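This document opens with one chain alone, in structure tokens, the form predicted alone.
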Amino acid sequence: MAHTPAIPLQARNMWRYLPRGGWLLVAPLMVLVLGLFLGPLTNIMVISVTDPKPGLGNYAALFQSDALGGILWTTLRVCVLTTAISVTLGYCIAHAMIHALARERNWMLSLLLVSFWISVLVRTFSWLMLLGRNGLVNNGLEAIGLITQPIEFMRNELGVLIGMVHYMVPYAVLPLLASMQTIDARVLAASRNLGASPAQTFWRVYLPLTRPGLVAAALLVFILSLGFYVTPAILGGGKVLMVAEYISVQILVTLRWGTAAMLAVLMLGGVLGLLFVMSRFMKLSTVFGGTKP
């Protein structure tokens, strides 16, 4: 009988790290996806330091151009206000859902999910019809005698904020709802049994326990607000210029690809940084609809 040579221990251990049969089938597709994802990002980064000439001139323009500084400040201000209003409204809605009966909670959750199916373009044009000078809101306020002339809701930050908050509130509710569902009701009961008033229980017990959800909701809304394009372009009427719309102008109109790429890289870096901070407070899979481990 022929003697079978023994396989060295080191060689046997190497087999443990080789991909199994299923991974061999998926690996080419993973390489393709990574290439299609990382390729354009790398190209944008290269353009930001090579167009119109090699160097960091595009990034230096951030500190030299008043126009770029104004656009960044407008974007930051609108995003912060949108985040604050959306998280406040979202906290109230999530709190009401947690304390509602099961049937009412299911209806509220269904209405919340339905809002995700409505296009942002449809929502924006709906607000355009409602908030115009001859829109339903102004006509209604004039009919009941609250105003004598139409309120300028359009072509300013007020209209942009209304449209963005309307779109962002559901995104604020979901992480807050996930955070509130983890709170043990016995903790709140213990606080009340120890003599704390409802207000003291909320401020000293309930609110601190929901802080991770608050941080996650605020970061999620702020990240999504950074890339808003349709709502500021339509409701702002060109008078509220944010980074996303400015990038579009640089690419399609002025053909200053280097400036557009530089702003895109800044937005990407900011989003990745905020996602990292967000991951310190809550699992990202839970925030974006995944299941808890």
Given for the second form:
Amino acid sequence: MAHTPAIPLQARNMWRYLPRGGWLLVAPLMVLVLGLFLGPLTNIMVISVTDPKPGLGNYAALFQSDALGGILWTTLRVCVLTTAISVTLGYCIAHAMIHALARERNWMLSLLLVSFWISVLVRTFSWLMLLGRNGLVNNGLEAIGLITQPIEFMRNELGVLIGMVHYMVPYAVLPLLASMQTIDARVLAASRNLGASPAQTFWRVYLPLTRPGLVAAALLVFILSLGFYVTPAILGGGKVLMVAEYISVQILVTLRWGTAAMLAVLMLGGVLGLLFVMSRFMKLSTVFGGTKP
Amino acid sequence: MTQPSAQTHQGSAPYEGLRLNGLTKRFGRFTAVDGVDLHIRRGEFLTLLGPSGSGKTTLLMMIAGFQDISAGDIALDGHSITTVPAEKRNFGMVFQGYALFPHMSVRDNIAYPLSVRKRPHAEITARVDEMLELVQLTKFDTRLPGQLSGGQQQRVALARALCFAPPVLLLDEPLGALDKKLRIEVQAQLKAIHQRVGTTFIYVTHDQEEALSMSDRVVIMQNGRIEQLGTPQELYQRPATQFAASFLGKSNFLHCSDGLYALRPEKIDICPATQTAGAPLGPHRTTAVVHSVTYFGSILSYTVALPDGTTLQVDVDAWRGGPTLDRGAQVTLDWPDEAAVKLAPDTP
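Let's see the other form, the form predicted together with its partner chain, since the form predicted alone is already up.
Entire complex below, previous chain first.
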């Protein structure tokens, strides 16, 4: 067989990496996604290092300004707490749903889905009515004599947490439900048969088998919480300043776009970093794709 | 063989085995298991055989403690265990589909019953090594169940269920998921392991070959009741009812003046009518016409029609049985008296 000249071979291999006919069909979509999604995103990254003057001045402010550090710390704390509480509650709800009768389960699922349809604004204002100084909860507790002073539910982290957890629990339930549905009841029966107490069966078999669902739920809730704006703004009453609200203030009020863009880039980087760390420990496809490990 | 958790049984009175008294399970109006009385001897291999819906799996689940009991009593060594929860019964079980823990290695799966009992680490390691060797999976101890073949998973499930030396091992159609060739191989392994460990095996299957080839005794179940109980030979040679005769092996049924008789196809002698012409007619000697011939390799199966129109099946050793008879051939049939077994009328 004749030797094939090196250069033409390389040229031929290059064709492999060029788009074939099929790619042309999705090209318009690609252009749209690149133009409308990646474009603005790049713009934000550029602004974060060029406004007000070129350089890393915006990022340096992170270490110089106590206010910025405080906001990031508050955001992180609220998000971690929200995630922990929502996933724990979601786990209980999903577990109850899985073990309920089919009819009851359908009712519970409908109620869960209904809560997705109610606007976050409506839900936050409802909490305002319930938790205010003269709200239903405080008035009720006072009326039955449990408290003499109204409890401060609002304008603090407690209120923000209540509002955020309430909004996030359904998001935590769905991935957990999907993960619990895949568990073979015979595996749990086998655990009992082999002498494990109900607690041992839970900790050693049930919980490890639902771990992909737990990770998915925690990631989902944490990422959604990072960008939460309405609930902290209303229930926090300006006292609990989180990143999303701070960004909005920088853009709309103080017009420091550079700082706003820097914080946005930081959050994006944080989320991507989190996904990367997760991918080191487990296949993300098992978390998001629902495929078996 | 060391038996780490068997002390409780050695301390008590002579082992009586497992005794079921009037065990009944009702689901609403439907009675799945109907007053079963059964004594399972220590160390025996007992098979519950029946078609689906006969109550055999429900009965096994009641013994395991997964199904609560509507009426009756289960006793081990003379002590009632009816109210003992499944996790305290110390019965091993091999589930249909094996039910291995998918997130644990083979070693951790087998060690599970010992580690939940908080046994010392060294004892667990030694015992698991012993079990791995018993089921010939020593090289696979770090694999996950998903990385094993069906037959290997089945052996892990067996090792896990035997690891804590249970007095009774329950097996729920453990070979159902295997292909036929592998199944025969595993049957032999299972039988060998039973002889080695000496544990009582209670085996549920709908496969009559499995029941015949492995069991010390077989219980044929139908409609939640015991149809017949006996050794494989007893059940095959002396079926008690029409159901028992037709479910275990093939059988012809003869309606005679004094009742119904079962006649196994291989117990009928068949020869061309020309060869027996002139010979005196015996009590069972009869003429027939060959209706069809089916070749199964080791046997030839004839369907023959009697003058009155009834058809019988006759099986002949294909190697020793002489030349193959053609369709339409006139034949003479005969069988000894003891070949036909009188049946009791079926329970309604």
